[in-house]
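Starting off, we have a lone chain in the form predicted alone, written out as structure tokens.
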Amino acid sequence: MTLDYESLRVIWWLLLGVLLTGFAVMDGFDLGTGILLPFVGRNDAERRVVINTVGPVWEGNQVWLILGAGAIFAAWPLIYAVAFSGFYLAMFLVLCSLILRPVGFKYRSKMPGKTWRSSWDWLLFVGGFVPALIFGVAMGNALEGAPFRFDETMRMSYDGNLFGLLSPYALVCGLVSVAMLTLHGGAYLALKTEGIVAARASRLGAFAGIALIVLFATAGAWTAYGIEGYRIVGTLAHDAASNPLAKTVSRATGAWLDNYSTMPLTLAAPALGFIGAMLGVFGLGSAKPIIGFIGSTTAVVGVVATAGVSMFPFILPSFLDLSSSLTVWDASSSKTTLVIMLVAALIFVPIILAYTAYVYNVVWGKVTTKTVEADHMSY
């Protein structure tokens, strides 16, 4: 059977947020990781568990970065136009930020001095917080719009800064990723350590899972009556060549809650949040190490896919010009190249799951210093 271009078009969009996800789930502990590390670690032995727990595996993780902005470029060329564009600041400093890994990595125990490793790891908590915070910060100025618009023959000028970015309510979704991730760092360390490390990892982590509630809680009722989302207004062709000028959006608060109203499936979404937040403080603070991570991996899926869905169609609104907003239905590429790249992900994707699943089946158990110590290739 073939796939309409419709179809594909959902189907892209679908991919593009499981790779997402797949990103803020599989690096999302080594971001939590880095951002509790100085806290949980008090002395050079124990921050060296928590290093070496994420060590063999955070490069693999960071494959859905990679992913993601390959999907982005190839399937969604405007999005990444805007995107890549506008936001290039932000961006370069995420890039800064996680440069700071692999380096920190290698260099912290090079040389035994207590202040160049005490260095070392608060730049790797660096390189934790800083994207952990941009990336909310990016999903939160997507749902209040980014001020870029096209011509008539589809250039794009960019009207905004890097401190425009920096919205009240932008930061509070930075605040949401924050404690989602360190909420799932907590319970990853608690998953692969033991002792004292466990338990302040568990008690950070569920720290940051009441403060995930909240903010959650927060930011929801803030995007339903405090900002305004955006509606196409008639009917959109979804199977016509991209063109978002073809195509009439207004503004109006609680828009964004338009999708719960006529698709009641989609609140499934915020309940996962809700639920998986909830999980995981009860499995940290309960010493059920396994059902704060099961809990945690829902809480992020749930948050990730609340966005996603209560911005259907729309990927990246314009509140400069709002029919330049881009969406599902006129922001893709071609037929052809969305059936080639669903072909070559059909292909390359389940290899990656499948290598992935081995790996962590390699370097299953817990971290602990006699292992570090006993490991001479460890961090």
The other form holds:
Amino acid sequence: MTLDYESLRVIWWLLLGVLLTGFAVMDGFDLGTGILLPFVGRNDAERRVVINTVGPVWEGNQVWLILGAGAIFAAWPLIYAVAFSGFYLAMFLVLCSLILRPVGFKYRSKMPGKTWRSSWDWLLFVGGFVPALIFGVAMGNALEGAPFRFDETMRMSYDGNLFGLLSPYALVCGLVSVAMLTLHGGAYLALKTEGIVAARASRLGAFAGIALIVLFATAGAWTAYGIEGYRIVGTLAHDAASNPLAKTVSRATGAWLDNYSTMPLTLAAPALGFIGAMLGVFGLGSAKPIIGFIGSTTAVVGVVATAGVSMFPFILPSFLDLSSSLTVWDASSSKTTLVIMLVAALIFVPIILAYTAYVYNVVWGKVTTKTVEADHMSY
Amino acid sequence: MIDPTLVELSRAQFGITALYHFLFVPLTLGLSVLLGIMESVYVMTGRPIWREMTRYWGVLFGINFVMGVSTGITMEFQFGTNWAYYSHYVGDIFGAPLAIEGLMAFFLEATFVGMFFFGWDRMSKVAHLCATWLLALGTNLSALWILIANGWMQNPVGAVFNAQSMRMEVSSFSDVLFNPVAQSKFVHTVSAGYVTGSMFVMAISAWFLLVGRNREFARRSMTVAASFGLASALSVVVLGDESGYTASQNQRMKIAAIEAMWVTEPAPAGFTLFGFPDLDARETHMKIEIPWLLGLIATRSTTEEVPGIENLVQENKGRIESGMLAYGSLLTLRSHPNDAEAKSLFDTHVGDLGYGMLLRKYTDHVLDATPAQIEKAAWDTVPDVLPLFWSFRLMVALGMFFIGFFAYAFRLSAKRQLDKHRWFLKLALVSLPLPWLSSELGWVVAEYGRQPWTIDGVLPTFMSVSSVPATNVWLSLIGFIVFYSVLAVVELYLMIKYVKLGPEGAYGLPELGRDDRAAALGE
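Form predicted alone done, so how does the form predicted together with its partner chain look?
Entire complex below, previous chain first.
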């Protein structure tokens, strides 16, 4: 079986979606748990329960992000170059938060001092909130387009700064992300804990779910009628060497709806976002945490897919120089690299899923004050 | 032109964060395997002391591991944030090993490290042992893929330039995988990690014995570390020699700079043991030389010559002139892809394209470069000789010391006298920082010696940077220094506390209200 370059690019666009969704689902509840930590746990014992729900698994979960970044580097090197350097200071903040979080989980309960522990608790909150917000803001900026252009040697210049990222539209996208991951974290905690901690997590998670529905609808309407989307003008070869400068692009309000009218089936993506959020709120409101968690997971899948589907084939458009925009057809690696990476992914992703499932099976069950006390290795 | 301040700041940031990251990596590499060995003994003999050893060294492992994992994210991100042109130019090749590292190795170690800590009461003995070994395997495979990526920067095989996409693309992935430089660097690096892990166990056990506590625990730990350390120390030096040999085949300038060999000498060349190389005067002051030795190490023959710095600079001047033609015809091809004349000129000189780019440091119009600029660019291909010369010698001296140290430790352990000589225990304790020092020096030799290239002979370092304002890099650099310093203090504080707590006090600490633990911590 041989795959042509065009199909490989679409497959890698889908795989990028799978990896980002994997990150948002798996690491998402860690981030959400961090955001909820100071509010769901009111004393040290409760907070240790919250931290130990993710204690055995956060390290594995975080690899979804590292793998996501690695896969972008390998399969979409131009996206990696432009997004990471363009959003320079935002990425620095994400990085600091992502370093604080593992260290916080590991070190917090290693010393008995009250100040020591409560400082780490708030750092864990920051470590959850900041990446959740910035990933959403970055998505918003991708939808609006970023101010970059390439010269003839493909050196990029970027005409913007940290505050330029914080447009009102991008902030709404950031809040969508925070609400979504708080719902997800709440659902996870409701599932893994009991008593007062589970009750608080359910209540806060349900609030976040309602906020998600409102914010997702707002962002949707804004995307459709407020900001300008992008379109490729004329034809662009789908199997040529990656050279973004070889195409013409136009902007128009409503262009991000094109895919939904040409392929109505894609409406399933935003629909899943809403249905998932509602299911999450219902599950958490009616003390059915499993339904809540299925709902929040569905919402995460739906929201991430909505962003991807709206923009296809664009991945990172530029409003400064429209033809510098990066699309599925001209920002990928070579055919050989896409094949190699596909083979690697087909071999290893099933193995990863298998042992991840094994680990979740080993740590299955509720985390309570008792189980935390009983295990000397607990955080 | 590319802002030189931006280049210097980006290099400083990458260097500092990489050296910092590598404070944690070697211990993770070495201790993970030692944990596997100790737990295997426990499962085979069923004696609880081996379980205690695994758990206690595991607690210290955990404090270190988390720092290695987190600071590793910085390394991956920085290729995109600070080296965007690099990411575009070689991402097609360089990105793949990084992504496969995530798929094959990092997932494995990160998933099973959770089981190592949380699985003791939840899994069978054998299942837990498997988790520990999978953790060690993941850690080591992770090093393999990172060094395949790094090896490609030193010896860029299996790739060709594509004028349409304006970047390097994979032509043979198996050449990238089985790159001899990558293979020897991998074994050299993990062995250095094993030496670090062994020294860590030796030094802390020696401290227990010096203060007269946990004697059984410490003696057994030292026995394991002594034999593992000896094997690893031998492997570091032997494989270090192998990497010297492979480097001499593809990075002749690096070898010439390390040796401060200014002009080609008749074969076999002598090895300069001591001296003060002076790049401006192009000579080495006060040098002490061992005849023949360098020629034998670098070429494994008595007749082959090791080329000197000035000879290589002359050679590179020719490559820069050829690279100018490649660069000029490439620009024509970018605007007129079907120009046959430009195409054939480009194909002839494409191998020297990177050398042509060296001129971009002095002029935006490479084709109009003056002879003086070409001369300057040719001398730019010489890395800074003095720091390389001394880093290398210090690293080798430390490597020799480790062989002697572990050989003596092994002899003592065979005679069951590890706890009998206080001077040896004191030596073990003060030797604790040395493996870290030699690892860092090793990276200085490898990466500083690669300058002025990010990808040897293909892409100059200054060309590789992102187009970000230098002020942003100032901000992140200062941010990293402050943030990393605070983290280092916290890490060392916890590490020392938990060493002092010892095997009897290190678990169960998290419970508030246990007065004995709080008292043990002196709070």
